[in-house]
Each structure stands twice: as C-alpha cells, then as structure tokens.
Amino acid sequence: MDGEELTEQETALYDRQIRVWGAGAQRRLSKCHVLVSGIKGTVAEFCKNIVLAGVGSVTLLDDRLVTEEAFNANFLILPDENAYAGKTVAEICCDSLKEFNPMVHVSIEKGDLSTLGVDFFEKFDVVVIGYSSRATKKAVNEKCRKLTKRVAFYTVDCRGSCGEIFVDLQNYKYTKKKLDETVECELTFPSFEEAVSVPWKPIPRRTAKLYFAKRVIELFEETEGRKPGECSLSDLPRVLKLKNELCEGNSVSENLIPDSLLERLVSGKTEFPPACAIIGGILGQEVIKVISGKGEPLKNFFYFDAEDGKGVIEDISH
C-alpha cells in the first residue's frame, strides 16, 4: 500500500495530519481501499472519520430504502423526505460523504453481503461490517481470512448506549516505541468464529459484562430468525431463559449477565448519539493505526457504555 508519492494537493491537504503521522503513513492512507456495511449512526461516525483522514476510497454497501428508522442517529441522512425518497442508504450516504473530502473516492457496492463470493473481498485492505448476523459476520471473516493476502477486518455494533467493537487482523505486525528506540512487535488473532466460542468459565470474572450479553442476544436473533436488532422488551424473558441455559452449559453462575443490561439490549433500539461519536471515533483511530503500521492496535474487542462512561479492551482467546 505505499505505491507513490503524494501529491502537492493531498500534501497540503492533511499538512497538519502529516505533521501527527507522517507522509509514508498519510502515502499508505491514501492507497487504502475500505468496504464498509451497515451504515447506522456509529458506522456514519466511523465513515466520516476516515474520509477526513484521507484514505484512497471507501465502497459503502447497504440497500436499505431510506426510512424514518434509518437516520435515527445516522448525521449523513438529511431529515427531508424529498432528498431521499426511493434511495438507499448507501446512496445517500455516499453524497454526503463526498462532500466531506472530494479527494476520497467514495461508491457504493449492492447485493447481500453474506452472499458476496471471496474475490469480491479481494480489493479491499479494511471490511468493515456494521449491525450483521452472527452467521454474516463469520462468513465474511472466514472470507477474509481465504485470501492470500491480509485483510483487516472489523465488526461493530451499537444498542443504545452500549457498543462492541471486534478486530482480526490476523498476525500482524507493528512498530511501536519503547523508552529510546522503535520496536517491531507481533500480534496473533482469532476469527469471530474463534472468539465468541471461547467456554466462558476459564474467562476471567473481571471481563466486560457485554462480551456476555452479546452473544446472548446475537443467538436469539439466530435461533428467532431476527435480523439484528429486531428485538424488544416483550423477547425479555425468552432471551433471559436462554442466558440461563448458555450459563449452565458454561458452568457458569446465571449472576454473570445481569437481567438489567440484556434489558437494556433488547430494548435499545435507538442508538445514542454520543455513544456512536466515542465507538465510531475508536474504530476509526484502530484502522488509521492498522493502515499506518504505527501503534499498538487493540485485540481483540473494544466494549463501550455510556452508563459508566468506561471503554474496556478484552482480549479474547483460546
């Protein structure tokens, strides 16, 4: 992703950026191709950040026929009926997102991303994969991972005031600083499909409640045949029945995920705005940084809420 110079315009136009990072970071920025799925208001957040950032191109996939729905908390629809009649969110979102830096060049792909063969993956360094089923999100990062080189991948979802963020990268490297001088280090990441079916009982106590509590209520949309986030406070006591039996099968104590926070996660339809800046604002800084090859990236979730204020890294491995 070096590839060539920048030009005087990109120079002059991420002068302070390159100042922060860099001009070979900024170079490799500005060859990176990112796919991004599943635009709501985190996603939005995370999209405008890396087109400011200067990246080469971002492809923007979601078919959803713009709704009411569809700009709760998503600042690139613009509440006018006349704008966005009959489009998609990924049309409407691709205008805007132009206009935040003409030098980025930003499309849009359709289909069904879980139908999506792997050579289409093949032209992006970065998939990043919104608001997806469970089996969406293995299938694409098993996809990811069939190709010969690395593609960052990255899930992310927002309920609420409550966020998760997941990465694979593979085994990746990176420069990082220690006391006087530059040095290379190596990281090693599971699949989705690796971390989220780690037993729970070796899991240390102190981990984040969400890690839990997602996968509790991403195997009741599987097993209810829900698309994500189709859930409400009447699915309250079947989704606690199953956190009771995924904690018995985990010979784990049921007190583990509080009946208040998968309360809160089926009921949390409407995404928080300022929840998605902070989580949209951390996948953004995570991909610049993986893009760039400077800095410690996180492995391999990031957990969020704005009830507590806290953000927590959980590594989760076998």
Contents of the next structure:
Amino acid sequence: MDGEELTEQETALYDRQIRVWGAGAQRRLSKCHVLVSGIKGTVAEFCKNIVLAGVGSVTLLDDRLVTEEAFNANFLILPDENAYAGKTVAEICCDSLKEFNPMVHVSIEKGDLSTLGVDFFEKFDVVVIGYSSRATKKAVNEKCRKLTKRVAFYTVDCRGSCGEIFVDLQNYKYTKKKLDETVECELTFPSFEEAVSVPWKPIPRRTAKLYFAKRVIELFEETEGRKPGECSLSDLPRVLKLKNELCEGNSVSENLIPDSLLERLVSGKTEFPPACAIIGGILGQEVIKVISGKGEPLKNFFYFDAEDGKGVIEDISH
Amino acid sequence: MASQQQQSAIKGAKVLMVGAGGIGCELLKTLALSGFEDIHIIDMDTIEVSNLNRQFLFRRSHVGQSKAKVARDAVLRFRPHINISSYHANVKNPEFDVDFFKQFDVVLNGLDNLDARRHVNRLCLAADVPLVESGTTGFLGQVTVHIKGKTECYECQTKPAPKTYPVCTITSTPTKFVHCIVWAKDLLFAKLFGDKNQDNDLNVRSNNSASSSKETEDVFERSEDEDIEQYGRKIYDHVFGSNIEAALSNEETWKNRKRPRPIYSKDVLPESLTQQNGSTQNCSVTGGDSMVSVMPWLGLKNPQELWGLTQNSLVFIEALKLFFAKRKKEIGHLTFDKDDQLAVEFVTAAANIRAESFEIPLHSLFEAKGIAGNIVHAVATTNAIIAGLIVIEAIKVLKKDDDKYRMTYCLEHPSKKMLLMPIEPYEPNPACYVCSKTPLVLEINTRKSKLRDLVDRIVTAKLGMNLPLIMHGASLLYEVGDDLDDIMVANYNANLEKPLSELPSPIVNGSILTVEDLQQELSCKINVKHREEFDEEKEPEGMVLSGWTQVPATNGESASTSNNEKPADVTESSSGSETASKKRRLSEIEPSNHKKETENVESDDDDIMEVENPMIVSKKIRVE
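Alternate state requested, the form predicted in complex with its partner chain (shown: the form predicted alone):
After this comes the whole thing, all chains and molecules, with the earlier chain placed first.
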C-alpha cells in the first residue's frame, strides 16, 4: 500500500482526527475535490472546517467584490481596505484558507454558477451552494444529477439566527455499525426540485416550520426578481400575503407557518455568527462523513433556530 | 435576534474565557464576530503540532508559543479594535482569586480536565458570576449553564473520576491491554528511567534461589561498564521471564485465571543484535534528542501497524539501548511524555510483550500512544458547533433571560430527529457539598490510615481542593501555603505520617473534620466513621467517601494508576448519575411567565424534552 499511506507529516498533523475517523477515511478525504459557491459567514465556517480536515482541494466561486458588509460574519476577510479593495470575496477567502492547511489545494473559479456546464461539475466530488437563488440551486443540482459520477450536492442558507441545509446524495451506499457488526445500507435522495415542491398537506404537522417558511421566502425572491437575501421588513406584508396564498393552494391552514418566523427571516439579512458556526459545523461534519463513506448521512434537510436551540433533521420527499 | 438591547448588552460585557485550545479558538473567533469587545483569556499551554488540525488560529510557526497570546493576536487581525487580554498562566494560580472573577459578567470554560473545571466552578460560585461550561470528544459535545442559586452548579451531578486500577491487577493479573500499558509506563519505564527514590511496585529482586542467604541483588542496578545490550536482555528476562515464573509458583492466583507464559530473550531474539546488524547505534538522529527513534532503523514505518513478538522485542532492546547511548543524562529524571517518541516506542513494546505473555491482544504504536497518553480524539467541527452554542447561552445570560437558559447536547446520531438537543437546566442539588454545604461521610480505618492518605486520596483527588486546610475542632492539623514558617511546616509534615487516631487532636469514630480551600472559598464538613476492613478489589483505596457519589468511570481506555494523572474527561459519558435527590427542572418551580408566547399553531408537544440522560444515546469514548 505504498504511496497509499499517509505521510509522516499528515499523521502528525491529523493524529487527533484520525483517532475519530481512522486513517482510511483520512486518505479518502485527501483525494476529494470540493466546489463551494456563495461565501458568507456560514460557508466561510464550512470552508475552514473542510480545509482543516484535509480535503484534496477546495475551489471557491464568488465574484462579488469585497465591501464592508462582507466581513460581518466572515472571519476570513480582514478589515484592511488596502488589502481587499478591488478583490473578490473568493480571492480574499482563498488567501486566508490556504494558511489553515498548506496541504490543501485552495483555488478560485470565476463565472456565473448558473451558466457553467455539466462538464464543469464533473471535476468535483462535492458541490456546496451557499448564497444563491432557488433557480440556480435547481439548475446546478440537475447538472450534477446528469453526471455518471455521483456528485454530493448541498445547499446551505442562514438568515439571522435560522439556518437550512439541504442534501442530495442520489443513490447512496454506506456502512453503519450495528452492535458489533458492520452493516451495509442504501438510501435514495430526492432532487432539489422534488424536495422543495413537495405538497404541504401530507407533510407531518411536527415538521420544522422553517421548511415551509424558507419555501415562502424563496418563492417571494424569485417572483419579485430579488437577489437572494435581499429582503427587508418592508416586504413583510407581501410575504405574508404570499404565505396565505401558498397555504390555500396547498389546502393547509395559515397557522402552519408562524408570522413571527417569517418576520425574523425577512429582516435577517445579516447572519448571526453563532448560527454560522453551528450550521457550518454540521455541514462540515456531513460532508466529511459522506467522503469517508462511514456512518449514516443526514437525509435530507437540517434546520437550526437559535430561538429554540434545536438542530433538527427532516426527511421530506414525495 | 440582533436587537438594540442585545447589541448593547454584548458591547458592554466583560467576558472571561478559560482555555484557548480546541473550543477556545472557535469561541474567541465567534465572540469577536458577535460584537463582544472586552474579552480576557487564560491558558497555560503552548502550541503543539497535533493542535493544528483544529485550533485554526495557530500556525506551524507558532509551535512552542503561548496559546492565549497567539489566539489573541490572530483574532485582533480581523477585529482590530476590540480589547483582548491574554494570560499565559494556570487558572489555579492565586492571582485568579474571587476578586478577579468578580469583574466579569460571565465566565466561559473551554477546558480539557475535570480538576480545573471544578476549581473554576467554585470560584464562580464564590464570586456569584454565571458560568457556561462545555466539553467535546470526537463528534460529541455539550454546553451547560450554571447560575448560583438558580441552576445546578457544575458539581451538583458528580462527574466520573479518572479510572484507576487495583495494584495487583497491574503487577500480577492483567486482563486488558490498558493494564499492560499502565505496567509498562508507571512501573517499568518509571523504574528504568525515572526517579530511583520513588516507590515502585515492580519486583526488582533477582529470583536466584541460591542467594537466599545473601542480599538479593537489584536487577535494575547497572554498573558503569556493563554492556547495554546485556543489561537490556537482563531486564527483559527478569520482567518477562523470571518474574512470571515466580508468579506462576503461587497456585492460588491461577486457580481460575489463564496462566501467563514466561518469555525469554534467547527464545525470541538472535544471540547478539550487534553482530546481526553491524553497527550499534546507527539510528536516525535527524534532530534533537526528542527526535531519537528506533522505528526507522528497524524498518518499521507505519505506526498503525501491529508488531509481532520479535519486532516488539527488538524495539524493546533497541529503545533501551538508545536511551543509554543518546539520552544518558536524562536517565533518573524522566517521566513518560506522549510526545517523547522513544518513550512511546519503549512503552508500546513492553506493553505488547507483557500482553503476549498473558494472551491479551496486541496493539499498534498509534493505539498504545493514545492509551498511554490519555489522548482525546478531536475534530474542528464539533468545537465550532459547541462554540456557537456557548455564545448563544452567554448572550442569554447577559440579557438575564432566565427562562431561556438551556443545556444543549450535540449528538453523533440523532435522537428524535435532533442532532442538537436543548434541555432546561436543573435546579441546584440540595445535597451538593459544593453549592449546598451538605456534610460528607468518610469511612476509614482511623488506626491504620495516615493523614497523608486522607489528604492525597480524599481532599486533593476527590474533593479537588488546591490549597487545602484541615481542621479538627479548633486544632489545625494541616495546611498548604506560601506564608508558613518552618516550624509549622515541620509540624504538618509530621502530622501527615501519623495514623488518624494518633494525631495531636485524634480523629476517631464520630469525629467531624472541616476541610477548606480559601482560594476556592469552599468549606466542607466530613463526618468520620471508623471501619476495620476494606475490600482490596472493590475499595482499593481503603476508604469510602459518601455524599459524594462516585459514578462508575467510563469504559474509555485511559491509563492512570494514581489520582495525579490529569483525566481525559471532556464529556459526561453514559451511565446515570446516582445522586439521591430528585431533580426538578426550572420550569416546575418558577412562575408561569416563562412559557413562550406561541401563536395558535397546531399540536406540537412541549418543545422541551423530557430526557433524563441524553448522553445515554451517545457512544462510549473509543480509541479507534
């Protein structure tokens, strides 16, 4: 297994985490290529986590120019105007991330995510979409699903102190420890399109309200032609109206989605840093788990709300 | 959540962080991003390479420097205008007294040992400052909030103490690999390379029956010109060969146990290693003394590989030779250090040979190192999640949102769909000897046990006192401090060696002792009950303390014979705490205005979980 083994440097650096997931998983991590787009606080946390973990490469995609707003919850951007002036978010984050682990290849891609072809995504094993519109998420997910190679697809979104993670692993085989045995399991994941257009009526009442609330906001932004996250309190009346329409269309009560929750999401333009750390951490853990092939993956939504402090998994499909 | 009121509470807050390691780095970063502007941070450690996989504020170039200081500098780079004060010091130092703690609005712990946590808990109680506690191991973690008078203190539920083993298990009847590690580390390594004057349970006398009339020689004594390889083989044959044969001669011991087999070097190794391999000490000495290692020379590249008996024996002899050849000056002063490669190699080999003898499965160097070094496995993501949860609780504390405090558990596998499970805190335990001043009961043989035993095993180890003071009535029997004069010290030292019943103020059945730590502002009463006999296996310490209920230790393989090993405790592990009192949640005793204002939403059970021991759903700590 020469050449396949971890180097002495890797063994020393990764000692503590090898004791968690084993040398085999560490090797698989080092061969994995991750694409990340839409870098705000939560995604910055995620990037930090996977770079520290020792993935093979991280490719960053975010052509927005750095402004003061960008470093609100993003510790990868230093508030030195001389350094960041004229640079994109991806460029600055790339420089910072490289420092965390010189063994990981960190680079940037330029361009609009929605225009990149299927071939582009074939280079990657994991695709993570942050700050992005519903249409873009759907388009990228479809492209990933067209590939013969299985690309793990994630979306992540944090508004104020609420966050959502979506996972699509298509058909996924993994091993699980049951008592003293190792058991082989398989899961089938719905596509993004399918998962966000599930009719509301059959969904169990106890499902996290955030699922529904996010769908309302998503649709609002799409119909109003807004950039993702570009809402404010003044939009609330129209958002509530849309909510009522959607509930009626789905034959469910308006009370399904608390108005107060929508209010919080609409005015939550800036991310709450503790929520970024939590959601970025959960996402990091999930991606590492999937790359290593060990352990049951999250299927298919994760929600966190600092208001009640719960981190909940919801399985939502037709 | 970013209301004006919240922002100003954060901005004006003065926060103390204890620990700048795994949790500390994530926490300092998140606090700074969240708008905190006055943060103090204490950490006594320096940066090591193995920290870099998760303590992301540090770089390779920082190895050897103070964690607190480097963390501060790193965070100031992205928040240059906030105030961060770093202290490269032990939180148990007298400078961090109650007045020091009183200046803070909240204290946030990111520690890795039980001792320091208990110390900080007591100071926070004394200073009446809220404490947010936390811990992580692998994928597991938790955050808890402790407010004096309102919630449990950190010690209201007893935490598992570090696992200790009966001496006879280590010296004579090992059944698990960890027993072999403890033997190799605390007995053999200590005897060969450590302080010669220390008590050691290893049998060192030669079993040569011919010399029964003379002074039996100490096998470990080496004369100046004795050949090192010969010496090494002599030791090998003694501990793995003759000592085992001597043990076998006692039939009783082995009636119901598998008999070990003696192993002699001549049966495993060629007659002379020097002849075989040519040059004697041609090993890789690429760096300083700490880089000295036998593995590369023997062609053993992979620390995760299992070595056979021959390889282990080679490592044993060669490592021993190398200590004498290259590190002679240190012999007699060495203590085992998990970052000392040669020491780890030697201990691994020794433990494996012993394991072979007792038919216990052998382990790789990687595994052995983890057990011998009490290494806690750790990843960045769990620390990041826990840090986020800590800041959320800290903000609630600053806003005095009493009914919103939560203990949150981060699980590896979801329980009722939850990966993050918040629970309401419990009210203080009325039987807690730390925050509720309940007396303890100590059963002990007052005629045989000395004061020293009481101090070491009870006051320091179990009660976690740092600078204790022991009084019996008006008589001051013992104290620790800088300001004592020689006569007092001599007096106390004399007292230590006396059986309890022979002290100037004799301690007998029914005596009540007062034990205090002025720094921690903790005072306990102990009711003493005399008992003649103690079970050597179940009560190896020869005394039993109650009112301080011992939770069975974790099944994690951490190796320590005595209580002065820092435990690798970070998480409350499974097995329920046996405290006698009923635990009631805060909401059962406080007025009803805590209920969240809920809209008329369908169904939904109460949001708060009724879970007694959430950690039971988690896996036990394992070394993979």
